[in-house]
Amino acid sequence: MPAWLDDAVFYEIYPQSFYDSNGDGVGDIPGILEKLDYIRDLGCSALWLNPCFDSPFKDAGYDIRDYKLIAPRYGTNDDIVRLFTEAHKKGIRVLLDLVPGHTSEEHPWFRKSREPRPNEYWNRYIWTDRWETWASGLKTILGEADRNASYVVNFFKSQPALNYGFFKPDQAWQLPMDHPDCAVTREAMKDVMRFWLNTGCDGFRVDMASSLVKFDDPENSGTAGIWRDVRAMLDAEYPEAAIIAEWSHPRRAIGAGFHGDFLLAFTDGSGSQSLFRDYVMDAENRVTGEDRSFFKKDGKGDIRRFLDEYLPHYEAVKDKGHISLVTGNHDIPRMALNFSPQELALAYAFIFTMPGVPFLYYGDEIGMRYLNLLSKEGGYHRTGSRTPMQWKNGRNKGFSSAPADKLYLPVDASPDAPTVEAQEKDPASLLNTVKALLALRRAEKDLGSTANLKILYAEPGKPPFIYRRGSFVIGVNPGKEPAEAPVDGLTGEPVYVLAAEPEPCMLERGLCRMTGQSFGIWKLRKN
């Protein structure tokens, strides 16, 4: 396990929307370089960059045309090497986004694979042996190649699936995992990883990490075997490199060799409850009109819904890897769509004081809003969470000097749109709350990634939620009304309290009392 993960806090950057350094309307790597001090001062010690490789951008860069070339709109390979170097000087690590399951249809591998006569790339992708739109439960595309077959896609038509084999092949066109051509695919991806690790990157967040080996592999054991092989390579050649999965099943992901799992929603069978469904209205909520968000003051949330799924994963992996809770990301609506600044602050306080390695999505620290926009580069409903960073009032909110109609996406034009500049001047702002929380996390090892969680009070439908991290007791009461709970006879001194009326929040003689919409951290008194 890379030691630097022990106190890491990640900041996710969507490159095209963070900061435009050259006035062309698109964010770029030199722009990220200019903002490294901001990221460090925010309290983040690591970056995750969404794909910045050469691409036709039919899926915002998740359709890669050249794994080893930075997209010209972001800069050059030299620019990203400079980013690695300067970030390291400031104590910041950098993860790139690895997309191992598919490429762009314009990738040279696929151009060769689609040819009608066999060649060394014929089996680099998954092709059926006839023309059809679905095969063995997989979506296929036909009419796009001279080859007498259709190809399997993972997502869009432009994203042909790389061939890592089938766990239980039952058709002539399905190769077993141990087929030599599948081994070549695995080695090609390790070659990509070595290329960037040798240039100075610190590892990878892995897109759709569970999707490599195809059906029927209900426990993902085939895919897990591939990642354990990758982990062995990293341990031997790059022991300080980290890999974080987009798997949302910590037991499987960490069992497969990942150092952590990027948790959006649990996917272990119950399927309908997760951290995000506890604080963002999902499709069911929109239909029923019932808000189940735990951190909403008027919500009908229940922290047990989250804990009942989280705790078995936590207990299984706590000594092996990290569960990464996130404030949001580029694929889901921003929390500010449904949350007030105070509700956001309570949710963030929870995320940043739980075990594991947290991720902060750019702009969430100021409460950037989700905008209802037309689809851009395959974003569809996700587009509204990818708008330009709001640095200051004025032209394009400080994101770019380009004319507004040349921007990658429009900025939030609301008169009260939050900005970094304004919130830096307000001691009570969401931005300064985030800074204070991350500074405390960094200063107190017990509040970091260490697996030292004990639940003290978590009753269905009854706030507050109280938990212990080493020598600290932490409480959150998202409801409007005051609440109290017994806590094992403990007494503590307040270290951090987030509330309109902080004085009544206390931990005395085994009782935690909290005002409405409050959060507190207490250092336990020594007997």
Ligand code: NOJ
The other form holds:
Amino acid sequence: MPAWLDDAVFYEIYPQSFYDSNGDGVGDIPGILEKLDYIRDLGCSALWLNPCFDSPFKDAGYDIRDYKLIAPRYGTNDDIVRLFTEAHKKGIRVLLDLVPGHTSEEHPWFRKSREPRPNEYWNRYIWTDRWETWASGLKTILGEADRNASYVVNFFKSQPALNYGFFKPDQAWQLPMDHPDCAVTREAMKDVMRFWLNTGCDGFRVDMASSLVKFDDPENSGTAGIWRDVRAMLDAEYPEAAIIAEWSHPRRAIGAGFHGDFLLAFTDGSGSQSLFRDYVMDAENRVTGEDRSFFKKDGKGDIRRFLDEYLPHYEAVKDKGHISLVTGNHDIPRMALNFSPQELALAYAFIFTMPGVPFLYYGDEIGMRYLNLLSKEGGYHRTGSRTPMQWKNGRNKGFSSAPADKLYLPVDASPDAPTVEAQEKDPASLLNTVKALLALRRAEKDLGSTANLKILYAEPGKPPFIYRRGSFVIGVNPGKEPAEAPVDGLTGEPVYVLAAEPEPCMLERGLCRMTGQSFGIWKLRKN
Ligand code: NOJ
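Next up, the form predicted together with the ligand in place of the form predicted alone?
Zooming out: every chain and molecule, the one shown earlier first.
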């Protein structure tokens, strides 16, 4: 386990929209370089960059045409090496996004694979042997190649699935996992990883990590075997490198060798997992209107539903890897869509005081809003969470000097749109709340990734929710009414309180009392 990961707080950057250094309307790597001090001062110690490789951008870069080339719109390979070097000087690690499951239809491997006559790349992707649009439960595409076959896709039509074989092949076109051509696919992906690790990156967030072997068994053991082999390679050659899965099944992902996994609603082939995103953030329902997010003051949220799924994962992985909670990401509506600033602060306070390695999505620290926009680069409803970072008032909110109609996406033009500059000046701003919480997390190991979590009070529909981390008790009362709960005879000194009302929140002689919409951290008094 790379030791640095234990103290890490990640900042996710969607490179298109962070900071445009050359005035072409699109964010770039030199732009990220210019903002490293901002990221460090915020309290983040690691970055995850969404894919920044050469691509036709039919899925915002998750359709890679050349794994080893930085997309010209973001800069050059030298720029990213400079980013690794400068980030490291400031104590910041950098994860790239590894997309192992599919490439762009324009990748040279696919161009060869689609040719009518057999060649070295024929089996690099999954092709059926006839005219069909679904094959063995997999979505396949016709009419795009001269091959007398259809190809399997992982996501969009432009993202053909790489061939890692089938767990239990039952058709002639399905190769077994140990077929030499599948071994070549695996080695090709390790080669990509080595390429970037050799240039100085610190590891990868891994896209659709559970998707590699098709027709997996219920435990994804075929795909897990591939990752265990990757992990053995990392342990032997790059022991400081980290891999964080987009699997949404921490027990499986960490069992497969990942150092961490996100908790998102995500289908992993064995049924839909609906953890953090559904119960805590209720991301999709924020769009449809039936919001049950736990942190809403009038919400119908139930932290127990989250805990019932979270805790078994936590108990299973706590000594081996990290569960990552996120403030948001490039695929889900921003929480600010219908969270008030206070609700956002409560949610972040929870995320930053739970075990594991948290991820902060760019702009969430100021409460950037979800905008209703036309789809861009395959974003669909996700586009509204990908708008330019709002640095300051004035031209394009400080994101770019380009004319507004040349921007990658429009900036939030509302007069009260939050900006970094304004929030830096306001001690009570969300930005300063995030800074304070992250500073506290950095200062107190018991609030960090590894200290034990114990639930002290979590009753369905009855706030507050109270948990213990080492020598601290943490309480959150999202409801608008005051609430209290018994806590094991404990008493503590307040270390941090976020409350809209002046009456004190307290932890005294076994009772935790909280005002409406409040959050508190108490240091336990030694008897
Ligand atoms: C998950 C990524 O987060 C998403 O943005 C992408 O569209 C799909 N995987 C396909 O790569």
